[in-house]
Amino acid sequence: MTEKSRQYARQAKEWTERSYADATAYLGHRAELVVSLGPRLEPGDEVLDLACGDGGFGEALLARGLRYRGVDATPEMVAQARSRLRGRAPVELGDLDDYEPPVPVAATTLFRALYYARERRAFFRRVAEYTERKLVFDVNPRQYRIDYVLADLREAGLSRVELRPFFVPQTVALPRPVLAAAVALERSGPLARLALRFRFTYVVAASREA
C-alpha cells in the first residue's frame, strides 16, 4: 500500500464533509455539468464514477434521478461508500485503469483522479469501450497542456469535447450571491481563461462524433 493508499484509508470516514467547505453547492454543481455538459443525460442513465471516494458525488447525482455506480480501490473508502449510500446504488472495489462495468453505462465520471491513470490515452480508450454517451472529468490546466489531453481523447475516439471552466471553490463556503457570481463567470470567455491561468479547474466532456 503506498502512503497515499493509507493516508486515504486513515480519512475515508466523513471524506466529503472534511474535503469541501460546502459540499452540497461544489458537488451539486458538479452534477449539473456532468448532466449537462455535452450530450445531455436523462433521468434513469446510469453513471459509473470512477475513484468514487466515499460516495458523496453519488449523492448528488442520485438526486438528479440518475442511476449510479461507484468505484474506488480503497476498501476503506468502499466500505464509506456503501454506508453513505445505503443500498440505493452499488459501490464496489476496483482499480480504475482495470474495472469494467457490468453492462455499458451512459457516462463515466472521474474527478480529482485523472492523474492516477497509470497511461493516460489508454485509460480513454478502455473507458470509451463501455461508456455509451460521454465521459466527464476536471483537469487542471496548470499542471497539463490542454491541448495534449485533447489529442488523446481524439485517439481513443472520443473526438466531440465540451470544456467548462469550473469556479465554485472547494475549500471556500460562497454566500449565495456569490456563489451564483462564480458560476455566471464560468462563461465569461477571455476572462474566465485568465483566472484559469491562476487557479481553478476545467471540467470536460469528450463523447463520441454524432
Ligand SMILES: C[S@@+](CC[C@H](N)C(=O)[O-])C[C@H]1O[C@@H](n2cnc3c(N)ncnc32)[C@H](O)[C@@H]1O
Second form
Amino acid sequence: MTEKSRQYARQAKEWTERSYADATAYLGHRAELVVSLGPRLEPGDEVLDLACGDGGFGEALLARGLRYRGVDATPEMVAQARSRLRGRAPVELGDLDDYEPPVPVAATTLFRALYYARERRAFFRRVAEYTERKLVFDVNPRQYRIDYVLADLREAGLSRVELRPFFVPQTVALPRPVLAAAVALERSGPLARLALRFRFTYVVAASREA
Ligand SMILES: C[S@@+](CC[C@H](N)C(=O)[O-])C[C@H]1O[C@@H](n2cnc3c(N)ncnc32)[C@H](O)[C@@H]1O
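Show the form predicted together with the ligand, please, because up to now only the form predicted on its own has appeared in this conversation.
Let us now look at the entire complex, which starts with that chain.
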C-alpha cells in the first residue's frame, strides 16, 4: 500500500464535505457539464464514475435522473460511497486501469484522478471500448500539455472533443451572483484562457466522430 492510498483511506470519511467548500454548487455544475458537454445524456443513461471517492458526485448525477456506478481503489472510499448512496447505485472496489463494467455504459467520468492512469493512451483505449457516448474528465493545463492529451484521445478513437473551463472554486464558497458570473466566464474565450494560466481546470468531453 502506498502512502497516497493510506492517505485516501484516512480521508474517506466525509471526503466530499471536507474537499468542497460548496459541494452542491461544485458537484452540481460538474454534473451539468457531464450531461451537456459533448453528446447529451438523457435521464436513465448510466454513468460510470472511475475513482469515485466517497460517491458524493453520485448524488448530483442521480438527482438529474441518471443512473450511477462508482468504482474506487480504496476500500474505505467504497464503504463510504455505499453508505452514502444506500443501495441507489452500485459501488465497486476496482482499479481504473483494468475495471470493466458488466454492460457498456453511456458515459464514463474521471475527476481529479487522470494522473492515476498507469498509461494514459491505453486507459483511453480501454474506456472507449465500453463507453457508448462519451468520456468526461478534468485536466489541469498547467500540469498536462493539452495537445498531448488530445492526441492520446484521437489515437483511442475519441477524436471529437469539447473543452470547457471549470470556474467553480473547490475551496471557496461563492455567493450565488458571483458563482453565476464565474460560470458565465467559462465561455468568455481569451479571458477564460488567461485565468487557466494561473488556476482552475478544463472539463473535457471526448467521443467518437458522429
Ligand atoms: C482526488 S480523489 C477524487 C475523488 C472524486 N473523483 C472527486 O472528484 O472528489 C482520487 C480518488 O482516486 C482513487 N484512486 C486512486 N488510484 C486509483 C486507481 N488506480 N483506481 C481507482 N481509483 C483510484 C482514490 O482512492 C481517491 O478516492
